[in-house]
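What follows is a single chain, given as structure tokens, in the form predicted alone.
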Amino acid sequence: MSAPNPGDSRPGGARELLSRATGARVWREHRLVLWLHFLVPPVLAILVEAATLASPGHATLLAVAVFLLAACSARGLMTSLSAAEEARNALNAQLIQSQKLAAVGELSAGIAHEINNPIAIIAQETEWATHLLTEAEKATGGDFSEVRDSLREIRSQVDRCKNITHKLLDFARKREPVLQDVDVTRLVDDMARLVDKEASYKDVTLSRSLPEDLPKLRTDAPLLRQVVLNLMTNALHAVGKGGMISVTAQADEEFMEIRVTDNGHGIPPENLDKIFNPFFTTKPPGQGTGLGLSLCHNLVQGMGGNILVESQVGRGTTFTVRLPRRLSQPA
């Protein structure tokens, strides 16, 4: 289903929904002021009529009262209208942004599908060229190490392109979670082993501290694996040589929280509200797609939870994934 058009004024259209939301918010937050405004005209009429029957002194007092009442009513109405306009603009901006992201998702999926075909052909041709090179080395006894290195680099960049296109497709694809009971401790350990090799190469300490009695989580295991792995990988890229990353978890009756904390360079305050936006990245060109955190955000929302971030520049960052322990299976 396509996103609603901000200019659509038909019943059920975006503009009608926006008007309803704005009106409901203004009525909820400024009910007293609006009631006073509705009552002011009849009250003013009564005071004016009373002033015609009163003495000059009383008439003056009534005139002052009428003026003050009208001024207060006008100010209250202007405040309510300003609040309504701000709410309307904010909702409109959110609606437009959601449409942009939906369009980007559809466009990205189309581009990724188109790119995947030539990428697959390049990968196949590279494998064939490597095979021919091996045969040539056996037949001639020559040294083709430079050509082999070039082919290896081509394959590495092809794999990188495939990784990017897969992320684009995952970002654009809406997938309903498949629920099962998940051992979070084992899941975190499995994902940590995938990161351990690179962490040891960078002299980074990756620690896990999960309670022995941590209950199982009813959620989608593959989606949760992808989220935890992405957060660990991001943390690894954020810390320098000799850095530290810790993964912890805790649960209550309703929710489970998984935290990934690093002591890296941190996120500037002005970027905290942008980090989950698609294609936003602070990495140098060619070193990041800006899809990892936005994909995590989408996956966690699909599992019925939310993801929070706390960060201080120069001290590190903590991402908290908060999931319901019992997510209902979609109908």
Given for the second form:
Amino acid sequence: MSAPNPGDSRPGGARELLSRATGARVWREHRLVLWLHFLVPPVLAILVEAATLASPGHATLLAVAVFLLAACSARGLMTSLSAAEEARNALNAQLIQSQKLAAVGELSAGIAHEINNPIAIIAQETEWATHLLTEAEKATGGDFSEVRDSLREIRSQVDRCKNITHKLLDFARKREPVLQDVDVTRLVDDMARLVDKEASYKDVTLSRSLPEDLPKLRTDAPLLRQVVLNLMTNALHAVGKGGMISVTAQADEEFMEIRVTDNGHGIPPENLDKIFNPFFTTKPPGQGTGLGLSLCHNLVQGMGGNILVESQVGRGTTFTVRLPRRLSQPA
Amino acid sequence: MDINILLVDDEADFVETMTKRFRIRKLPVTSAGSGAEALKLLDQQDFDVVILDVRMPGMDGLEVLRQIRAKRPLTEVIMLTGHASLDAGMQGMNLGAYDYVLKPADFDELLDKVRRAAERKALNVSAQSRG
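Having displayed the form predicted alone, please output the structure of the form predicted in complex with the partner chain.
Shown next: the complete complex, the earlier chain at its head.
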């Protein structure tokens, strides 16, 4: 077997989930039931045969019972098989999505890197031109204020480009998570305090109800802070005046889930598969780079987890960050 | 655990009180009154944790943060913000700050965050030396 892609083989990674959802898993977990399925019909057939020889009345009853039993168990088997198939399809889609995002991320980082140098030169030349202009003004006493304005505008647009390329490079930066015990309740509360004031301006209620006995999570604290803060900010942008945002969390043996729910405008179904794509945005140009959610997706994957979205137009949206509680230390 | 702290803030009174309180806990603090001074100090010596005021005259705290991350990627930065500014907080966290503390800073909270940031740096350093 070839070595699996390390990014996907973490516990909770898409590839592992995929293998868990396939037929191999059904066989492993339901071995006894499956054997019974194979063995019960012939055994019952023999019984029916025996009963027929003894008395035809009993035989009819037994045959009906056998038929019902076989029908019920077959139905059970079909249900669990189709559930496994559905889970497999969903995970397959998730795997394709994350591979696509990784590819797009790499491509855009490459472009950003290439564009950075010319942008730096444009910035330098603009500074130089501004300097020359000042000299010329002194020497000739002429009024070059329109040229100066134009140079200033070039400079500000160059800064805007630089901002985007920096974000892109940051977006594609590979982060090896550093694991610490994190008090998620406190982390959420800390980040919520940053959002609170803006929320109260918009008359938005930001509630957090995290269980008191929420265990500590071994994960990368600053990365999780970024994800939580980005999701809460997104929610704030999605709701109108008087909106509600709630943050909850729950943990089982294997995973911890942090949910950010808003009652905002929701995401139309045709946009749902695109929201994690870099540069996908529904905001007017210049008001968002469309990198926030794809960054979240990257960060959560880097932490060995995944991020899910459910949304209904007009009702609101829930983002669920699902993180493994026992992340294997990177070798 | 020994932690090398650099405190960057233009308010002299605040710096003085904080330095004293850290000293009582046997934690040495170097202070800088501006971003430029902080960056100069970072050129000369390695710090574990930088406590950085976001709002300073001269070089903006976020710009200082960006340069610290470029210069000393292992050094962890905790931002100090005078008011809960969402924009500065977002930018700071996205630029790779470890955490933030609201001013007026609760000392125990700050100390706890400094310890955690230093722990992260130590983990990062040992991960790097392993290859």
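We call the rigid core the largest set of C-alpha positions that still match within 1.5 Å between the two forms. Numbering follows the first chain given and starts at 1. These figures come from a predicted structure and were not determined experimentally.
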* Comparing between these two forms on the rigid core: C-alpha of R152 shifted by 2 Å or more? -> yes
* Asked: Quick one: core overlaid, is L223 moving 2 Å or more at the Cα between these two forms?
  -> no
* With both forms fitted on the core, give yes or no for whether the Cα of R88 moves by 2 angstroms or more between these two forms. => yes
